[in-house]
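Form predicted on its own, single chain, as structure tokens, below.
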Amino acid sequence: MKKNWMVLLMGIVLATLLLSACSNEGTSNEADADGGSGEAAAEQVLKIGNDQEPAGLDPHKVPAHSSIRIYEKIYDSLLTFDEDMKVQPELAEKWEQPDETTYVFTLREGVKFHNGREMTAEDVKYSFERIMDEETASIAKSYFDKVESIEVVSPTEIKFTLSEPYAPFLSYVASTNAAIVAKEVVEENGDLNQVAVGTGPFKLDEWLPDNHVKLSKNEDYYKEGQPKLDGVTYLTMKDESARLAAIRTGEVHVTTLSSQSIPLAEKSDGVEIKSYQSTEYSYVGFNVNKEPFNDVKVRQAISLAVDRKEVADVVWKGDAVLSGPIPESMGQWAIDVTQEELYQQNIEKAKELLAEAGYEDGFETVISTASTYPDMVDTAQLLQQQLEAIGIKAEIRQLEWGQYIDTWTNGDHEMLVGRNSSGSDPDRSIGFFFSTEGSANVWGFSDEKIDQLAEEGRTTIDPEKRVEIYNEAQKRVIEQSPNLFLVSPEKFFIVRDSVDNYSPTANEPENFNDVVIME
């Protein structure tokens, strides 16, 4: 009887260790299939320190950085950008354009939507119809007034015609605010804001407001082994101290910081420091259906009281440049600010301009900014010191994220600090900004000559010739000063040195298709 306990535990014990052999064999050949170390795999969910609440989740609608970074990992659009800002290939495989105001895209077979329903050339049209229709009150709306027509002519080919010739259209078929999205999800709740369905690389599994988003992985994504990660989850944390000391101390795989907390995060162990000129510009807004701010000299008197240099200086510490309209990261679109009149500080001439317009003892204003962007409210902060100078008394009205994209959108402002990208195509930044019927001119600012500029510069096909109505219009723009242009800021991505294959770029700072998480 003993024997044979004896033999049986020498059986489970040999057993056990031929399990185990077998179990640590799959492990390494895992690892090294995932990141060649031979050390065991990681968690494959990227945690980010975010630094501001997502605002909704439609793409079609909300404009904000915090909404984009995340809905623009749940959908696609039928083209995309490579890291030159070329049109490339996404949810369509090709397209043709038969004369200069038709284009014909064939969509890639297969693609599903996160609910399991295949994506066919009706989804397309249903999504670019969304759009267009006014009840959506879409940010994109305007990208597409010269569509005239949208024709399923199969399953997977669909067919636009324009109204005449437009040369931004395919950069703005590649917009992220151009998402493919399913008719029955929009149907069933409504809008998109708080639910998502897309063909893009994760899934929304989870929403918890003011504290976490969690996405995971499509498996059915049609791009074949991507996403590498198993999810990506943004944890809410508005304070940048605490954002600093969570990828410290490696509770966070990434997240940003200002300028200011670059020197501490350089000193920390184990994290990397990325950065790249971003496409983004600071500004002031005005509203010009309020007084006195629809008087031009106003405007311009504060554009020659305001010192960009010393907003670089103190905001950015340096880490940023003079920006117009088109940032200087858009190469041969933008001009050479530093030599136009208006970004020449002149504190003689500003109070010459304010007399002009019955200002001489100056006025009281309210400038609004958000409260969870330091760089905003450091940017109103030195701009309430710099107006004094010439008489203006300005009492800044910090917004909480909500409030303050409502503010935004609904021009319940006087002056409004902010962030703006230029997008990929100069049209944005002039037409899409400041043309009468632009999306986004949220300032209630028209011009004939700026909607003339604008037209132009979309029609026009031949690419000089467009450089050289966007100066025009650029110069236009500055000289009626709706907004002020401050500087364009570098941006920083701080990185755990565990997180491998990120690369952040001007055209896609949070691409993590290609990223593994290394023990």
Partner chain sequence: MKEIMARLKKDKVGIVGVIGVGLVLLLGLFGPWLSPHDSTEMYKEHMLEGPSATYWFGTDEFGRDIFSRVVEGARVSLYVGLISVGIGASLGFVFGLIAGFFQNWVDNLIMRIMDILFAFPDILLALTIVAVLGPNLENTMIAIGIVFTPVFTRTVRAAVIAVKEMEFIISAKAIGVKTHKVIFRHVSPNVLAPFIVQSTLALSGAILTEAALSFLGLGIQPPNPSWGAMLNESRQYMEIAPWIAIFPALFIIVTIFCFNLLGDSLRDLLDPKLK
Contents of the next structure:
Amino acid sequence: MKKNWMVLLMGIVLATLLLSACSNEGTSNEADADGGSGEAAAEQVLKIGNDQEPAGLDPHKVPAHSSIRIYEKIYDSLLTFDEDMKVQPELAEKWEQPDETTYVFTLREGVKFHNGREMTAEDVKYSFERIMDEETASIAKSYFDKVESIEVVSPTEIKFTLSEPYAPFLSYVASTNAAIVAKEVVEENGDLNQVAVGTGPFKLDEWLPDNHVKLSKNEDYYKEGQPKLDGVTYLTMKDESARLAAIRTGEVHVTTLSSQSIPLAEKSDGVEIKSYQSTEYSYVGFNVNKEPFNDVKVRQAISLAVDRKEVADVVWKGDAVLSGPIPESMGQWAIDVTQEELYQQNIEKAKELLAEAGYEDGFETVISTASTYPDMVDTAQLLQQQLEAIGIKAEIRQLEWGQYIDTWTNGDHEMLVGRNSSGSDPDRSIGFFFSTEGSANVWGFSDEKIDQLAEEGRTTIDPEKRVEIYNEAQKRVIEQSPNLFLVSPEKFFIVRDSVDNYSPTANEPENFNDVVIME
Amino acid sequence: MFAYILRRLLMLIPVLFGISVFIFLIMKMIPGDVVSTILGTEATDEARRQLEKQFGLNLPIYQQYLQWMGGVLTGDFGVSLRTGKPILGDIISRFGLTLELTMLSAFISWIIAIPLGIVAALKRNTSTDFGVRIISLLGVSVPNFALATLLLLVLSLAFSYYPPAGYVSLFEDPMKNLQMMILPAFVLGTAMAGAVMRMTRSSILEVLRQDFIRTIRAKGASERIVIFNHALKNAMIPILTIIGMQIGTLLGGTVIIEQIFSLPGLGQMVLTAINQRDYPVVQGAVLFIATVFVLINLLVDILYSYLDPRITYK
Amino acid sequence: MKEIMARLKKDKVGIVGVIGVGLVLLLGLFGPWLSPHDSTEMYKEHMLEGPSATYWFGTDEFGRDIFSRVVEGARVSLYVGLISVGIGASLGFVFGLIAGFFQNWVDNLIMRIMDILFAFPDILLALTIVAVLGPNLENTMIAIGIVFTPVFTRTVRAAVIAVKEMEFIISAKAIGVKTHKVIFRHVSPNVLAPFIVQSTLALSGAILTEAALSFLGLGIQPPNPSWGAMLNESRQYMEIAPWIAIFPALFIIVTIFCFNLLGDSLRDLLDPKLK
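What does the same protein look like in the form predicted together with the partner chain, given that the last one was the form predicted on its own?
Below is the whole assembly, all chains and molecules, this chain first.
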């Protein structure tokens, strides 16, 4: 008797499995078939397969990309960027610069926070003061170190006075981390993790960690008729194979995948691959205080031993371009590195330089990298092999993310493989990473010429002159090679055909304001 | 009996205390702290110091422990350093998922393993026995992340099927919930089935050899009655032990499957928190899992004595 | 022992296990002489090629020869298995012996510590230990070894206590013989049976745990191949280049399967109740 029960139960389980398989097959087929009928679907909620859980939602405090992609839809800044990375109005309608150290912003009128209250110059003042307050521990604090005073001129006018000319100022004002927040909301809640009240196109409905973040349409968004969607739901799917399966079956509308999986997604029906050149670049960093990397010849030899094309081909399946200190997607600021002598593989020359430095037979070293990102591990493996050609025996040390950051901060490494974002102003690529006092100069690198150029770059307001300064600075960084820049990868979004009006760009990879989901 | 349970419960106190100290210290020993992981490459010394102060990480280590433990003892597990969410509420809602997944996997493993175990025992040393043993061992031998990846791949390519995304609990939407849970439970269940099968087989073999079964047989009872009414009942004890142990292990051991199937369970909670060095979350969740684990073991021991009157406890 | 061997011969399932384990061990021992290529050499003009006469099992995303990697992986995986079980078993033996022998506060202390370790889910414990020590081959083995220690400790302790209660020990005590010598002499053979079974099964557990750690990015470091790491890296290629996944998977499955078969039949053979 009992045995029959068992058989019955097994049958039920199998049937559930099959049934659920069939029922879903049905729905996804419908979606496929209706891909091009041209009618908006009844449910306008965009489902995104999210590869990483956000680390927090306070725009002033959390620099993680996984967080930015969400809070950038909730908050606005005074300014924003266009495709050439030039600043454009956002919450500020226009701005003036009466002299080199004064900026006056005129705010857009009638912009409402998600709680219904109108945004005023007081909120702008409060937001910047919050960033600049030591207690907040904001990552954007150093952006505004040169701000001497903020003055509310009228409810729609605000004046910033700087202590000295500071060219990156507008770029930093346009940063997502300089978001305008509502004063009373911060004061009521103490922080901005649980609640998020901004002026952006979407409102935060719910964040269930490791499950989903739900955003819904801001009906009062200041741009007429936007957003068209009723909501956006980020579904946490950390596993790449899960995201691939989910986008194929139409369980999500948009997701990201690594270069390796792109050919698979390309073959699938009903999806489209959209790519853009990212502002990120992969690099090799040296600890220039440690032997033998204190010798510039050794660093140059390694630069000559590296085949950057191979990095692009093997690690990124060809979907990456060579990059210098400032990647191509930064438009006017980038220089063409393909002609740089140090960026052409030349084993003979590399061996010569090593011999001159006194390492004819090469040496042993350790390449540290983060295990969290397969592309970094792959890059490290490839470099390990390339360096063998000039007698350098490298061991790979994979570090878990927290440990990697620690190693990074403490300069506790010999060679380090990583990937950085160039941000929005060239000061980050030069001053932040390579000037002696730069807060991200973890290489122990110090060069008078770079320091001087970085300072000039910060204080020169004229854009054309700035471009010249940064061109020179980049050449100097390449020559001194405290870091070797490798490639700047393309980023991919895999999008269902039913998603209309979506095109990712480096400045706004996830602008869903015009997106409509078709039947 | 009551005194025994009470004594066992009292013995849990030092163990749980030890666990809390162990997990607290080990989290402090992991290189890289929560401040580094939050600030990443944007860290300045100023911001670091400020956050350390806010999180109380500048206090002496024993004070940090006492503060945390003091909170836990009064039912306050604190809030996550990353999300600001209260930890206990999160643990409880995730426990629901993990418990359901565990029970479902255990259930699937039983319906595969117990019938097979009975058959194998009855046909001991025949080719049926060998066949059953080989099949059930195969399930244990496949790394479950490989099986899960393969399953998702095959289902999505061949049947265009993917379990519904975005977890909902059993109470919100039972049908959707079951669709999400059945695949991961199947993967976990096949891995557990091997051990349950062999335990069933050997327990039945042992029971069948005992005198009382011979007596029943001699009285002319049919084989079916012998097996189901008598042998199985007595064989349940060791089977129950192994099931209890497996449930305990699964509570935190489903982490990989949760990740592949995007389920926000306890395992994911601990894993994410370890990666982010979210100390109070790891500490709270691990302490919770360990407590449930030791309680389940205790429960199994008690059931044991209930099912087998020969066992007495001093 | 002879009797066991004789009975093992009759157990067909067990024999399959013995042969399988033997073959895998041989592969691990003599692998380097078998493999036609260097396991870390990248033949970049041959990336992601299917099995061929030159590359018997095909090549991976870097153009490395999978056959050579699988063979090398046998060494790594078996090494991890043997050493980590060795660590767990020796620690367990020492602690179990001490605990069982004294049966006082020392016993209590050891067993409570084991309870603490035991209450942690295996994978989370291994993960945390690796996170503290840093991920590499040695630390992976230490972590897995620690995870297995409580099981071995319990097994040995139970056996010691059983021996102590045997009649001849009690009578030896009565006539004033130094009991600990007698106990040690008798503990070994009594502990051996469960110990062997436990070890065989733990071996397969260790290989699987290493694979799981690899999945979580905390296993053996590249470019050295362990089967687990290979299988994890191959997940992205299961569809376009299934051979990358199939071969390491096959070897893991067969190896663990054989260890389990062997452990299983040894358990039946050594269990006095099932004679």
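Please read these numbers as outputs of a predicted model, since none were measured by experiment. In this text, rigid core is short for the largest set of C-alphas that superpose within 1.5 Å between two forms. Numbering follows the first chain given and starts at 1.
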| query | finding |
| --- | --- |
| Shift of Arg476 between the two forms at or above 2 Å (CA, core fit) | yes |
| Thr156: Cα shift of 2 Å or greater between the two forms (core-aligned) | no |
